[in-house]
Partner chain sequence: MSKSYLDAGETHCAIGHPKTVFWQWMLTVDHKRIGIMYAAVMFVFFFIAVFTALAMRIELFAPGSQFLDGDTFNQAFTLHGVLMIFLFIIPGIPAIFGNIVMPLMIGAKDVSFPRLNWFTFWLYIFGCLVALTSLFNFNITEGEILFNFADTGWTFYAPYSLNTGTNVVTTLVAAFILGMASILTGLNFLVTIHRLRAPGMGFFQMPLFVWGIYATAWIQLLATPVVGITLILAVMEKYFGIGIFDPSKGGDPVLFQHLFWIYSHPAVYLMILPAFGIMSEIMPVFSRREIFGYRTIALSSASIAGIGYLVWGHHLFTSGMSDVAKTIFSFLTFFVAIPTGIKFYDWIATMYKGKIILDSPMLWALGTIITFAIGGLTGVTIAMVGSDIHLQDTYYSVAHFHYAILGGVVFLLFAGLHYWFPLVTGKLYNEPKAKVAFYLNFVGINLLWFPMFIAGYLGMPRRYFDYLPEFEIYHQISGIGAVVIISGLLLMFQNFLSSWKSGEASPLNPWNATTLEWYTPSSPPPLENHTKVPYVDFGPYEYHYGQPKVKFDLQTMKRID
Amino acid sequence: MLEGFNTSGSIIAEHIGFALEMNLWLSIVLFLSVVGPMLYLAWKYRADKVKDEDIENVTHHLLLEITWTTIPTIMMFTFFYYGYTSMVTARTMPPANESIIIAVEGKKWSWNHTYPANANGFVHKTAELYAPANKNVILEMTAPLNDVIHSYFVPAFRMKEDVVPGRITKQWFNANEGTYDIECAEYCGTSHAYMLSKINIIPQADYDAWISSQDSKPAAFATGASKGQELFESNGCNGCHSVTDDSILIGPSLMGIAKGKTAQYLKDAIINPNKDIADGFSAMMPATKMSDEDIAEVYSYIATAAVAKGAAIIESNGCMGCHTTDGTPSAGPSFKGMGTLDAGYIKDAILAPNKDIAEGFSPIMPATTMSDDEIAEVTKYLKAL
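In the form predicted alone, let's see this chain only.
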């Protein structure tokens, strides 16, 4: 929806907006000054109203010639002045000591923002950008050497800058409070259209509280997501990999890691992604710097997310009304431990629950209608328990 596009979200946008409006209105005046008299004269001196003997050969009209030369010249210089001053505003970086400098990395197919270290030495890294209102922010942008050209486009700020592998390009803004879209405006491959993010401009006090902490997001944007999920998203992994189902995006689904790969395998895939490339995929993933602790968090998130669908199916079918997941029996036996049972047994327990009743329990469970795919997800969840 190009959030904020109909507003002047930044100082640059205000300058460019004024220049465009000035250009539009002066262009209308120029258009009417030429086309208006032309239509009027064509009507007034049409053939049936003027006799040949009335036609005169007018050689020149000094005042008219000066007028139609001077006024358009003034207008052209007006176009130039406002175009030039708006370009100077957009291209002149504010002093670094009066600005927040944020490093931006554009890679297939995500944006990553790295902030200056806080007083405790902690460095925030986010997928969405957070900045204080009415403060100069300088963006230093680049892309990995083995990547392609991207373009950091913020429509509401009238700001667009190429992001080139191996080069540092810069842009800046000073914006009003609000949320604004970031898009990639340079075709960069398969998921170009999904290379989206946000700029969130927040009050200075909220920004100061967040940047001095180790929280992944400012308080107003906290979602309750695990650290592993936040790392997964902030490093752009979800641009190429699915983690909640088996669907293949640009890269393989990470569900496979939860189904049998080790944390070491995930570490290798992050630090040295070309060490063991999955069948049918090419060596296009850039290496990502991540600590062992962060890798462990991501692995935990993947393992948890991989069984989330099964958990949702169980809850939506009311299974938790009679079964627990902590090993204690309720109206029915606990799900914990059922993961060791045969998949066929689990399927029978869902579709024909009275076929083989667990010892000490009554045949009170109704049959549940589930597809084979849903049963497979439930089985995966039970095995994870």
Second form
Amino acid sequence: MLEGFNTSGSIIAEHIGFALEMNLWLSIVLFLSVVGPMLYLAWKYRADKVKDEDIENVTHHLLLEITWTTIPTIMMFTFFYYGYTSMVTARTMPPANESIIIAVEGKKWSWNHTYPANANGFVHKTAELYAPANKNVILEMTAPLNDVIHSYFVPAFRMKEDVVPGRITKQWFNANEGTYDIECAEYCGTSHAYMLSKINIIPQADYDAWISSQDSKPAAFATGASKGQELFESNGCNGCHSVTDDSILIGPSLMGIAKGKTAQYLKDAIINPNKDIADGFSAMMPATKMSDEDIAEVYSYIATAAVAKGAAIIESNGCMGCHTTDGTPSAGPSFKGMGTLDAGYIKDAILAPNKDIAEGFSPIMPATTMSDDEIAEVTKYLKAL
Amino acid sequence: MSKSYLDAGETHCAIGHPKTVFWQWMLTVDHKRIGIMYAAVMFVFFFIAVFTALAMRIELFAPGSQFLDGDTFNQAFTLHGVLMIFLFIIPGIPAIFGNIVMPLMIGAKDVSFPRLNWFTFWLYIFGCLVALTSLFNFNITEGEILFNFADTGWTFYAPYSLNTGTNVVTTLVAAFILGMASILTGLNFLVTIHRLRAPGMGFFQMPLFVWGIYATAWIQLLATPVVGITLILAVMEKYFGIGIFDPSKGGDPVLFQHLFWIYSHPAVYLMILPAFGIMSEIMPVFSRREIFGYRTIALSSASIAGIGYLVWGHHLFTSGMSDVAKTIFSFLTFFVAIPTGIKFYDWIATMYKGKIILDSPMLWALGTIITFAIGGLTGVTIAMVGSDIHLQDTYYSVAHFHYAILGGVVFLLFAGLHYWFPLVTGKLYNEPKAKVAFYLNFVGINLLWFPMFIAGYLGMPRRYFDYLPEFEIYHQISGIGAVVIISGLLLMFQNFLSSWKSGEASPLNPWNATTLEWYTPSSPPPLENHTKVPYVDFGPYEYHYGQPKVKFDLQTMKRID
Amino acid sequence: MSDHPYVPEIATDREGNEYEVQGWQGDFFGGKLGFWLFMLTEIMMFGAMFMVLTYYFTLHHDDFINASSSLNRTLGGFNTVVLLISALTMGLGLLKMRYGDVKGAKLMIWATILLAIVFLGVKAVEWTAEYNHGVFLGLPALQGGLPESKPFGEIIFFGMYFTMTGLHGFHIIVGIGLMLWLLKRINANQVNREHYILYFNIVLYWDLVHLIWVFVFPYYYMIGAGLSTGGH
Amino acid sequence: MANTKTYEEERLGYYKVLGGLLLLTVVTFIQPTMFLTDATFGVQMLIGTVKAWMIVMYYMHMKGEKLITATVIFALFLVSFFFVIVMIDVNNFQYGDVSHITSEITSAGGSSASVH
Ligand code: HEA
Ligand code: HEA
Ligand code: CUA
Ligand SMILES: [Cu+2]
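Let's see the other form, the form predicted together with its partner chain, since the form predicted alone is already up.
Starting with the chain above, the whole complex follows.
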């Protein structure tokens, strides 16, 4: 969702917004100054109203010509002036000692934010940006050397600057509380359209509390997501790999790899990804540094991610009252082994359970209303058992 | 009736005297025939490009991936951009009308180097073929052919273009060859205009279309080599990894952008200036009076071309270029708008006290005043650095350039197609049909692109195959617009084709025009144009009470008024 | 095209005065103008290359000086003189042709071709020496990011050096081809005392090739000359 | 070509120019070790320009060609404009002190080094 656009989210947005608005009105004036006379003259001198003798070859009119040269010229200078001053606002970094400096790395296809070390020397790294309200924040941006150009674009703040490998570029903002979208505005390949993130502007106190902790996100944003999931997302793995289904984003889906592969395999793939390229893919995965504990977290996340949602749905609908997952029949047949059933059958079994009763069981299962998405999650869960 | 240049045998050839009509066309050096062949080829590529555009619009009709995935979409807009820009719109008007009517307008028998003109045409075809082969990746070792066009966007920004696995090098080579063809066309026209004007015709007696072509030719000549060398350096980089543009080796990708836009910005004026020339022909003819401010229009073409070289950096406002350079470029950019504005006011003033005849060429011209004003004024918006920080690489800039190109260049190309259709084919097209086609196109373009200004202003980045759901409504209106405009197009071309085949024969000067191309002894004109070269002691648009003032005896080309 | 001899057309104004019409046939000045315009494109091309070079010279000043000082100035200087003389022979040839000395003109063309080949030979010696020092396009020293790599500035210096001298050498080869063609045309009497536009343009071309060298030479060989006395 | 000179005079002209060019080439060679050694680059380019001017004027017969001179000047103006702006940009390189592209590995100098 494109959030917070209409709030004049930042100081820069106010300046640039003014320049844009001024430009809009003057442009309308200029537009009418051309199109208005054109329509009028086309009507006034339409062919059936003009006798040939009335045609006059007017070819010069000094005063008019001077007018239509100077007035637009003055307007152009006005445009230039406001374009320039709003650029100065956007491009003059506030003093470093009054600002929070956050390092941004844009890489295919995720944004990573690195915060200054807190009192304990702990460095936060996040995929979404968290910053306190009404405080200057400077972004020091770059991209890995072997990556490509991206552009850090926050429409709500009217701010944008390319992230160029090999260069450092900077931009800054000072914004009101809210949540704002980050988009990548420089074409960078396959998942350019998905190189999205968010800026969360939170009260100073919340920010301070968070930055001095070691939590991966401020309290208000804690989703209960496991550490592994956070690592997976903040390192941008989710930009290329899906874990909840077997679709191929950029790299292979990781769903189910925990079944056959060990954590060591994952470690190799993360630390030295191009050593052993999976079939049909190119060597594009960036190497990432990660501690062994973190890799273990990621591993367990991958192992459970695919079915976590399905499991949750099954639990919240009370299915486990009648079914088991270990193969022993209870009031109903065990979920284990249902993976072989086809999706349509499962759907029917949930929405209209009494249409077709499995052999040896009585028609006691209540019909449950569930969206197609939910059913799909459940199906996936069943298949994975 | 005497023979026209379209009749069999009525041509000079580059090599020998072929007997078959086919070879007479393939080897022809006649500027009019070459122009027609350019048009035919472009038309074909054009429809491929329109088709890819339609595919994109359908994909964007709803958020999420409909039937194109990210990679295919990326190749689609690259293909669309490359075909439209390098194969169609840059050579477009100069190659078609510059060839067909420019020599006629100055009373010349042909261009200065007719054989070179022939060679250039085939170089262009060769470039097109190379561009097409770059669609495929030949994987020799595994014996597969993959459909794999470059996916860099038409801008080929490094380092992406150096890293991607697709066939960028071939595309670059194609762009280089097409650039060569463009240079040679420009060179040929420059010499033609300097040397072959009919006696008496000074620079300020030339029709304004010739001025447009002249200004354009300078851009073709002096800007194109820069992109040529950029592409060569990129190819060197790709094969030898010197690091000129590759940051992992110490190079600076922003330098690539400088070099690319040093050419590609002047290139946009290269597209629009001959189009403005067409406008300057149509306005006086369909107002049946002399043009207002001839000199200012002529000189503004020259100054647009000149200033156009100096403003390329407005494409780099958010690229990491230094703020000083941004300021300079922004300042200079506004100076292009002023001569353009002068032109616009001159055209409007031309209607004053005239007799406005709303035939379809005039309709297209007036429609263009509206659409190009939108395209141009939004260009001014993004020339303000502050605004551009927000709008760069959003749909706002996409809408800007489609309004400028489609609503400026292409619309005026169509105006020219209608205007010179009788000259080229000797037939009249079906006027009511042409009008319907115009209205479809005019409504279509506004539906297609106006919503995109709003979407871009709200933050819809370009080159996205999927987008946030807020933008859905704009993309949907736009999708409908695309269908409307394309149906208008089909109608228009159907009209042209059927009229050429079975239309009414056209009189010699169906529009009562004053410029020399209409004063040939037959319609369409014969080989080697006018029977005799006229002596030019008159202005290009002399009307008297709505009738051309200068009259010729078409056999001797002596003035008889 | 038309095989009959070209007779310029006459245009008549209202008073009956006659004006000769310039046709595209036999337009000496047109041919010259066209060729100059072509040469402008070369100026833009090499201009853009020099711009790239200067861009990196600004960023990596010292690397450039170091790299330049390792080029062989003796050979480079020798080649400069060779080109200087070849421009003279080329010009004199045209002069002779204009005064009707066809034989002398042909001799001068052959002399120019010879000098051009000498130039290429020296170039080949230089490149081979550089290759043996491991400095050549595609060799590890000129690939970024490897242990053997030279510093950025030097890689770019040498990369551009090979690109530009290579392109210049390519122009020389084209020039030799053109001169051979010219000889053929002279033998067929299609280039002669009256019709020498082709000759004229090829002389212009050769001067342009020389002109480029006038800048290529100091930019690569001389900027580092103060540092050491040169040579490998 | 209106030409009043004789063959000998024209030939002499060629030799004179050659002499001048050779002389300048010698200057090119001794300059870096003899004089103005702080400004080698500038001096070298200056000599190059003089040589180029001689070649264009005499060998390429540009004297008296108004139109052609104008076109050449126009082209040179454009090239120099490109140079000037791009040099302004690179001399104002922002955040060069922390950028990889500007870092010097072997030598000092760094991003602030200017052309001369
Ligand atoms: C035919 C092609 C064409 C034309 C004529 C123009 C004309 C102009 N363009 Fe446009 N432009 C493009 C094609 C064109 N452009 C393309 C293809 C791109 C994007 C490339 C890419 O990134 O892929 C682009 C991008 C582009 C950008 C960069 C956007 C970005 O990436 O952020 C900018 C910024 O300054 C710009 C500005 C202008 C200006 C100031 C003009 C001026 O020349 C406009 C002058 C016209 C008028 C002002 C209107 C008419 C006059 C009046 C109504 C009279 C009264 C008005 C005044 C006197 C002001 N253009
Ligand atoms: C000449 C230039 C030109 C023209 C005419 C068009 C026409 C169209 N363009 Fe586009 N377009 C570009 C040049 C052009 N375009 C460029 C350069 C880009 C950027 C690419 C990039 O990002 O790299 C782009 C990008 C672009 C995008 C954005 C992709 C993205 O950023 O995500 C979209 C989206 O829908 C689009 C759509 C369309 C549509 C629907 C049409 C048309 O369908 C509209 C209908 C067409 C016409 C009205 C013209 C018909 C003309 C003829 C048939 C001529 C006949 C010829 C002769 C007689 C010889 N174009
Ligand atoms: Cu990253 Cu687009
Ligand atoms: Cu531009």
